[in-house]
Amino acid sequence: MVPDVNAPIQIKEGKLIQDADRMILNAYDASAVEEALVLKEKHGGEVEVVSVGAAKASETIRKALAMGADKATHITTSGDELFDSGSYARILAAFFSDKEFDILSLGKQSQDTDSGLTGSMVAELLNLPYTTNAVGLEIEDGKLIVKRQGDTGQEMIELPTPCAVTCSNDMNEPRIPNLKGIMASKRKPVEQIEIDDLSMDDSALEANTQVVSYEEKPAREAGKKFEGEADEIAREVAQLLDTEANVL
């Protein structure tokens, strides 16, 4: 569950003021759910969604169920905790440590912070084969074939299962739940467990990072327009890059 980034946002005295009623299913997680459903439709199996969050997170869990997921687990929090990526990763790792699964399909990042850290931390804590920024998934001979978007092109990576993968929102177009799916979601099981049930040390829940304050993005400076002959402009641009921008 993340704030709707299209909702009005204000910054007052270094604090971020958001519309608490405009919470949605994270777009990257929606793509992860969609791709899991596609794999299920091709190869069978079961899709379970797991979310850590306050009571309101049940709304986004129900959306994933309405998309077609079979069941869900809601690890409940009070909503007042100051968790960071590491906190969430340790919670998820504790939950999955004694579970059987083939693929942990996670969103690459969250829409609000864009940290993109939780997935890799979960994989490390569970000692799982792992890859990031997936734009396509397929199963061949019991192995996961990941099409990954790299910096200069796409890569094809083969992972044994169980494994973990983080999904880009460029992977697919998540389905919009229809009325039948919405009605069916109300009958699907959602197990609620509290963090205390995971028997974690308090230190494991502590955040290692802290947001000190928020600031408005500085206004963009006006560009510089050059006039004259091409060779003169080129020399002037090169001089500016060398003396002012210090990039040459």
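Residue numbers count along the first chain shown, from 1. Here, rigid core means the biggest group of C-alpha atoms that superpose within 1.5 Å across both forms. In this text the structure is predicted, and so the values were computed from the model without any measurement. First, how it differs from the form predicted in complex with its partner chain.
Regarding the hinge between rigid parts between the two forms, the matching entry from Asp80, Asp141, Asp98, Ala219 is Ala219. Think of the chain as two rigid blocks: between the two forms, the small block swings through 49° with respect to the big one.
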Given for the second form:
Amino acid sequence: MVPDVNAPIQIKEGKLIQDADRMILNAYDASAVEEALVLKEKHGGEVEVVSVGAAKASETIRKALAMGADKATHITTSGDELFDSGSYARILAAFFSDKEFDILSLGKQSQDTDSGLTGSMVAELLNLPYTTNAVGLEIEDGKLIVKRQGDTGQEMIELPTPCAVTCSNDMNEPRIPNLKGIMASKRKPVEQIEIDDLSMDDSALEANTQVVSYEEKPAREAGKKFEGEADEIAREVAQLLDTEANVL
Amino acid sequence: MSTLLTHIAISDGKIKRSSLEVLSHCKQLADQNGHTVEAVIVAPEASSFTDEVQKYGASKVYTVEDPIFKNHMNTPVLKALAKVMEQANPYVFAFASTEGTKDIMGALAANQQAAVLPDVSAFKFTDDGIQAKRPVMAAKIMANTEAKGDTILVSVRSGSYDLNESPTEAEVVNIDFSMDEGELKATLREIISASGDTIDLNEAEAIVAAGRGVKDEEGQKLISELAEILNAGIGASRALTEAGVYDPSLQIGQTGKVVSPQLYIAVGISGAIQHVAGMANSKVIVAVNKDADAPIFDVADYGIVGDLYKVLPPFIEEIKKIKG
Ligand SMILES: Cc1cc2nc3c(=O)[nH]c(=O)nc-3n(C[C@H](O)[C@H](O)[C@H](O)COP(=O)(O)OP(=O)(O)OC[C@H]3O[C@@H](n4cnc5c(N)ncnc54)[C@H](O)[C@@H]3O)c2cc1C
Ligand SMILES: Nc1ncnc2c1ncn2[C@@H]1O[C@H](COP(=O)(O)O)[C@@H](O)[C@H]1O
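So that was the form predicted on its own. Now I'd like the form predicted in complex with its partner chain, please.
Up next: the whole complex, starting with the chain shown before.
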């Protein structure tokens, strides 16, 4: 669950003021859910979603169930905690430590913070083989084959199960839940548990990073706009890039 | 006195400029705060890069050499870096924010119980940690973020700092490394589409980026021609990487790459916030779009309102003339 980056945002005295109703399913997580559903359609199995968050997170969990996930666990928080990716990763690792699964699939980053840490943290904490920034997933002979977007090209990586992977939204176009899916989601099991139910030290929840304030990014000033005869304005801008901007 | 360790990324047999940017910044911070700056190179021929690293002021350079580092794989890289960290005991370990870095930051932080600030655009010391600026909300807003702890990892966006030479005589420390097949948890089956000799967008001086407005081969040809005369890298919006027109490595934006060239020419790109997130730090932005209200014009220094098929041919011709 992340705030919608397209919703109006204000900054007041260094704090972010956002419309609490504009929380959405993280785009990268939507892609992770979509890909899990596709793999299930091809190979069978079950898709379970897990979210750590305040009461509001139940809506995004519903969305994943309406897309077709089979069941969900909601690890509830008050929403006032100052958790960072490390805290969430330790909570998720504590939850998964005694669970059986083949593939743990996460988003490559949160759309609001772009942290991109949780996936490989959870993998390390659970000692799982992993890869990040997947743009394609296949299952072959019980192995997960990941097409990963690297710096310059793509890599095909083979992971034994159980393993973890983080998904790019370049992987697929997440399905929009239809009415049938939405109706069905209401009958699907959502287990609610509290962080206290997980055997964790309080110190493991503590964030060692913290946002101290937010500020407007100095906006780029819009420059000159050239309208008119294509031939003329094209040549004029080319000249200015040379004489004024000095970038040619 | 603490140690600032800088990771030196090697790509295509060269040191990535963004790593030297980070090293330059670390050197400056170290000098201001009475710390030492050291560097680590993990590569098949790591020791061949130590001379260049010395130029930027590292007093010690750790090298980890093994053929296994030819292609990025997270297991061996993590093992190597953990080993170096145990020896160097850095207070801050700084990286250039590449896909390779993003692949391991979280795991390394968890492994070393370190605090971690990924993808920052600036960082400095505070009394008891470091403070960094991180663009958030699709880079619409800046978050001032603090990290505390005995060890702090940080990765820095390319183009955040200038290169600054500060030659020293560095001690080179080679770290023993070996890895059994059995330890490798994942297997690299193949490299699919290394963009090969195309220009690394993170380091490009100029980029010509194509969007959905570039509809056909004729349009792509114009893009290539323009890129060629400018010696520019070609980038693309998600619309065109998704459609398979351009390689996904060329995508610029929130999901794709964050770039900071001297010149960025956006052609047929509307300027969605997720695209702008990746290019707003370019020095000079030119936009070509037939819609005078396209949001890309809000960030463009030079906005050409017009049909790209009519604008680009005379634009290319004029640049050719200027370049003589
Ligand atoms: C989580 C998330 C991450 C994303 N990450 C990225 C990312 O990394 N990079 C990215 O690019 N997008 C990203 N997107 C997608 C982004 O929101 C936009 O959908 C995308 O950038 C649109 O691409 P475009 O500008 O090429 O296409 P469009 O928005 O369709 O714009 C095409 C433009 O071309 C103009 N045009 C058409 N014909 C001509 C012509 N003949 N001459 C001149 N102009 C013409 C039109 O006026 C229009 O402005 C992301 C979205 C999400 C949700
Ligand atoms: N509170 C959470 N609950 C469930 N998954 C999470 C949570 N926080 C992060 N994740 C997962 O980790 C990914 C990366 O998160 P981040 O490190 O915040 O960028 C997200 O896309 C999610 O898949």
